[in-house]
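Coming up is one lone chain in structure tokens, specifically the form predicted on its own.
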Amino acid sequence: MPTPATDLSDRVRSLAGMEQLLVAVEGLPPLYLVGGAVRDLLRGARSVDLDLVVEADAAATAREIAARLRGRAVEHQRFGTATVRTGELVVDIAMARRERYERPGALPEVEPAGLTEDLDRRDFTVNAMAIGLSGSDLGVLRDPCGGLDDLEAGLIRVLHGRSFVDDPTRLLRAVRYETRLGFELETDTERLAREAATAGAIATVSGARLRDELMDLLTEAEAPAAVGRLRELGIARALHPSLRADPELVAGAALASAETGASPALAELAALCSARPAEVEEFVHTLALPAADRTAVLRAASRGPVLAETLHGGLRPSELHALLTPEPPEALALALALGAAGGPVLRYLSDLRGAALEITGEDLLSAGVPRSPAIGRALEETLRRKLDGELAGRDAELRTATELARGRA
């Protein structure tokens, strides 16, 4: 897939927002397009991320570009990076750097370096290429690690033997790229991945970093295939030995999410946790998901299998409503993936979800019913009768609920 510089120059200019960006970088220290944008550009695929590297102060460069584009720059001092935003254009700018890992799994310590060293410290060869953006360098490809050859061969290859030890999140990323691009792990890279997984490298990484990579993987269109590879490589077991890395179940949860309104990624995570939900609860907590997401995943993982066995066509509407109303959409998606009868679920979603009375407790108080727990029980029973077609209309609801609350029915 050799690509001449003139062709790359045209491709670079075709990127959304690039024409105005190229004008804005004139006269500044040389900048380079790097990472996934280069990989996708060479593949002829659409890229949405514009990541740039400069062999100078990234923050100062970002401020100048933002001023020229009448946008704003946000600095990230920890890694010497900055983000420029103007309209719909978002550009991330990083100082060319080398990295040093104080210990396996730790965030790297960084210091300034040249472009070649910056490319050498990246995750995979196909992500370790750069294209010049300045002056006569526009469209010139830098490929010190052989990324173009691996792109042609369809290979995911790490740049050095300690790559997965230094940053074990690359285990998940390797599988994500392999399945997204339809590539294969290069032979030595696969061996290193298996060794790192078996040696417990993942245990050195914070839960939040694992969460980011795992959820990115589960949002991919090819997530089921990726889960299968996690199992084959021993990575799923390294994450937690009780995870259920079943590609078919994950695919079913993703498919059912479209019908139930569930988050596909959360439903897929629930599927992974559904074999032994009590045993993986601590693992889910370590991922530091937002509280609502964590609750949905754990509830779905524990209730999905129960619902799959409980749901059947003989349930009355009130029983179906009572059974499914407390459950998050992810539990319904997982139940369907596990073989639950689809009819009752679809009936609930189309006819019963959100069903409510036209009256409230205030209406009963206004009718002279004393305030007591009997009001709540009366409303629940009235809703049950309404759902089962035993009464209809506001007047009938009020009459029935009043009689129930007063103990007359």
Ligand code: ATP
The other form holds:
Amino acid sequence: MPTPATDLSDRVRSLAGMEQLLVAVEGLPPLYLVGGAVRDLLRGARSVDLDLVVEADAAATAREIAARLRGRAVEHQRFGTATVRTGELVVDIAMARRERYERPGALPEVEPAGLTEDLDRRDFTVNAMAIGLSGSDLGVLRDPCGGLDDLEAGLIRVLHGRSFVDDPTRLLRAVRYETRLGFELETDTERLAREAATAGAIATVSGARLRDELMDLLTEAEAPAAVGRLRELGIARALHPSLRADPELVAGAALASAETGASPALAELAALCSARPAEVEEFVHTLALPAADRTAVLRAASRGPVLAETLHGGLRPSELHALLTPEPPEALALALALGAAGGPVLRYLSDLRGAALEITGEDLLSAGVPRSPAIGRALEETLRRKLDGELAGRDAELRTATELARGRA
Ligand code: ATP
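Could I have the structure of this protein in the form predicted in complex with adenosine-5'-triphosphate (ATP), to go alongside the form predicted on its own above?
Expanding to the full complex; the earlier chain stays at the top.
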């Protein structure tokens, strides 16, 4: 049912790129702004994504809009959605649909439906509102689930009792919205969340879907508080019993990421894994992170605590270099979060990271040193001496390395 008292047309028009979009949708089947963009528009906050729903073929609608705006439409087969891109505008368009869960945790089967059913399949009431974009419907709010009331009361509420069982990724989403918006889980929703977590609902979800939601949660500014809620609600334990859901450590890892150049979300994930890295290794594998990210997380989780113990002010530059060069920045961030001495890490980052000789093995060969493994060892030892201030300049490097390689130093 439209909510006639609420005219949001001015606010809709003020969204970036919306004026041109409103012209482009004239005469097409009715389109609606939905989801997070509506929630944020009602809160007076800026939304990054514009999601639209149409009670018709989304791909055909997207192609028509793209043609009118001289943009591009890209279709995504699985859910019958499409993305339109023009200069400053990116909108995702989906066909209004109902969903059926074949089994808990699986991706749903979808079929065309009306707008109200489309809103009914969503995660939380505050995300289950729509605003008309077409003709005289512009700015008219659809709020069949009571989202506006919950938005005003600051509540995250599921739409039905099986919501978390049907799709346990909503457990992570609930916590993400709760902490981002400064809201609370509505009482029944919190009970359902605890029950679903305890009953093992998360085991029904693919690692890739968990990864997407977990990384989204860890990317939020409020990630430490969210991790605290994951612990309180039993969700962290349900993800893996050996996770260390310590908000302070996560906050420390996020903070230290800026100094070390680490990815905050990966450093935070490493923090979660750092209590018993060997036990959570398989869990990290199931998340199907890109290989480089997975390696960084596992290495940081196991080496961060060791570095926190090992680093001290008495280490020579060459020792620091040897200790820290093999480590990803996330290991340094975690070590700092765990209380590692800041001085040596900062010295490494400012002076030693990426330090190299001015000469290479080719220079030794040109100087007549025969090709052999002794060249590699000589270069290593020369670098060590350079880092510790025992030699300086290209000539000194070449002389020392040549002597070392010939076994004379
Ligand atoms: P954000 O600001 O985090 O991007 P969003 O609300 O735009 O918030 P998306 O993940 O982009 O979040 O999802 C868009 C909309 O799709 C949501 O507002 C919600 O209505 C719906 N949605 C997303 N994921 C789910 C889910 N797992 N179950 C039900 N509805 C979902």
